[in-house]
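What follows is a single chain, given as structure tokens, in the form predicted alone.
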Amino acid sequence: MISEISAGTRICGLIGNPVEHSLSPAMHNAAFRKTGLDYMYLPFKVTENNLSGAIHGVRSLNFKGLNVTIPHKVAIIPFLDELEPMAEKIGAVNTIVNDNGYLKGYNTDAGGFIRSLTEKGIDPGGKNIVILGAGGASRAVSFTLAEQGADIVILNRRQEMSWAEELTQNILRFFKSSIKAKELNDANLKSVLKSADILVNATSVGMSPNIDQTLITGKLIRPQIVVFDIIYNPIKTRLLAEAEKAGARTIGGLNMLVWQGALSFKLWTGVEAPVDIMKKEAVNILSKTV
């Protein structure tokens, strides 16, 4: 905990539900220690009944900002005055800012998500990018590839498939690029695989608990592929064990988390946030955990 609060600590918080389990406030709270801002990070559980309720404390009690998580990401955006370009573009926020009463949404997920891959020397433009899944984590990813200038491939379940159709025209209204939806079975991943530059699963496949689930099997990846899991619990996944033993680099789910929330915490402070201090607290819980 912070060890002194007064009337001119600022707060920031995350709403969602549920909320319990989240690294956020553990992650802020060790930034702001660390950079010695006078600042606290607390977690609240706000339904979806009880959301406008939340946006109008936020305002009247003059916290500085917000993450948002689920299932608030696109229910959140009416409350708010402005978005900023990608977040209007994707249709989600995840970080809001307030200032003096005007609040404005952004989406750090994309840029995380971005961050954790040029942070490993990688850049996705001109690549071929195979993504996994086409829900809330897909369109961030989707979207901030795209701008990037990537030729992307969509697979999805055949019950879901008109999420990635969905998901696909959205992105075409934006940026001129080369994105396709297809049905995620063998052989289209058989197929697109072959001359794939970087491979994302944005789905909870291999989440905790189901850790032994994966949708790719070691013999499909080849070495020269990135690997690249969103999911961050467990730290390795059997997706990303499969791959090292395939030869194939790989990025876990854990970069992105601590970069959107790095990029949070530059947004409300106007300070760096210190990365490896955010990343090492994660990691000790997450360790905890197993």
Ligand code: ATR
The other form holds:
Amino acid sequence: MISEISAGTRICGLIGNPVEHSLSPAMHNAAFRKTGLDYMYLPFKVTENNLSGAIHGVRSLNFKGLNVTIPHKVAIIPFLDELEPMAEKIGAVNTIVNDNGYLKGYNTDAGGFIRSLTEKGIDPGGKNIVILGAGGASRAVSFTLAEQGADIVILNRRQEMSWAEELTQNILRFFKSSIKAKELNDANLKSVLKSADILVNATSVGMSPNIDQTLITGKLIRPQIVVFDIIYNPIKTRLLAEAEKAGARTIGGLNMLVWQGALSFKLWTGVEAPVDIMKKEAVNILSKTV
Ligand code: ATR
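Next up, the form predicted together with the named molecule, please; the one we just looked at was the form predicted alone.
Once more the chain from above appears, this time first in line as the rest of the complex follows.
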């Protein structure tokens, strides 16, 4: 973002409901300032009823792109002209690029998750991975891990087992990965964690304000494991603190948040994102709100 807004300024934004607490405007505007690109990023609260109108607006006002968040990541798909293959498989879009009225949807949550692992030198290919939860966030994570050739177990609460089973069936339609769904209970946790290389929390358990909650305590965590919590608020969840104490390597959800933003930034601008600046901005805001 440059100081002067001009006729050439390209607009990007976020649509969702709610959007008030999103860190994306601050991260992207800091990145635009740093790179000197004539772009700006704004949050737009859009209800389900207004989704179609919002997309018409993007085309007619020639916005450069959007991030899409809850509750529109799935509902947005019929309004787009094309999907990248991963977004199509996952069935959810978090980024749209507008090429003069032609809208293409991407899922940078998936890529952002993988980049958070690979930037730390961790290749998920062939690794035993336990994923907690089978909701929207878990979908992006499990599809992309399956693409990377990981051996996956998804643990989910009993009443929603059909979700986890449907998710594994869906993944098996596309990837020849080893993937199973099990009930999230103490016995299953104990047994799968014995051979796990990476544990991913893709549930909302432990998210602010419920910062004392965790599905797993340190007793079950071996020091050889990598624990990835996709929650970014708080930056260090109770699960991550327990894992750290148990001697395990940890990765926080802030890395995934920043990388999904960085990948969206590259798609809109063609320029590599200043990842460190984006992270610093996000950490700044989060440390003020806690
Ligand atoms: P998101 O888009 O953030 O993934 P979601 O689609 O609502 O949100 O998914 C949340 C996941 O966290 C679900 O798998 C949910 O389990 P259920 O499907 O059984 O609801 C899981 N989850 C939330 N609270 C949980 C809890 N207290 N214990 C175990 N799993 C929980």
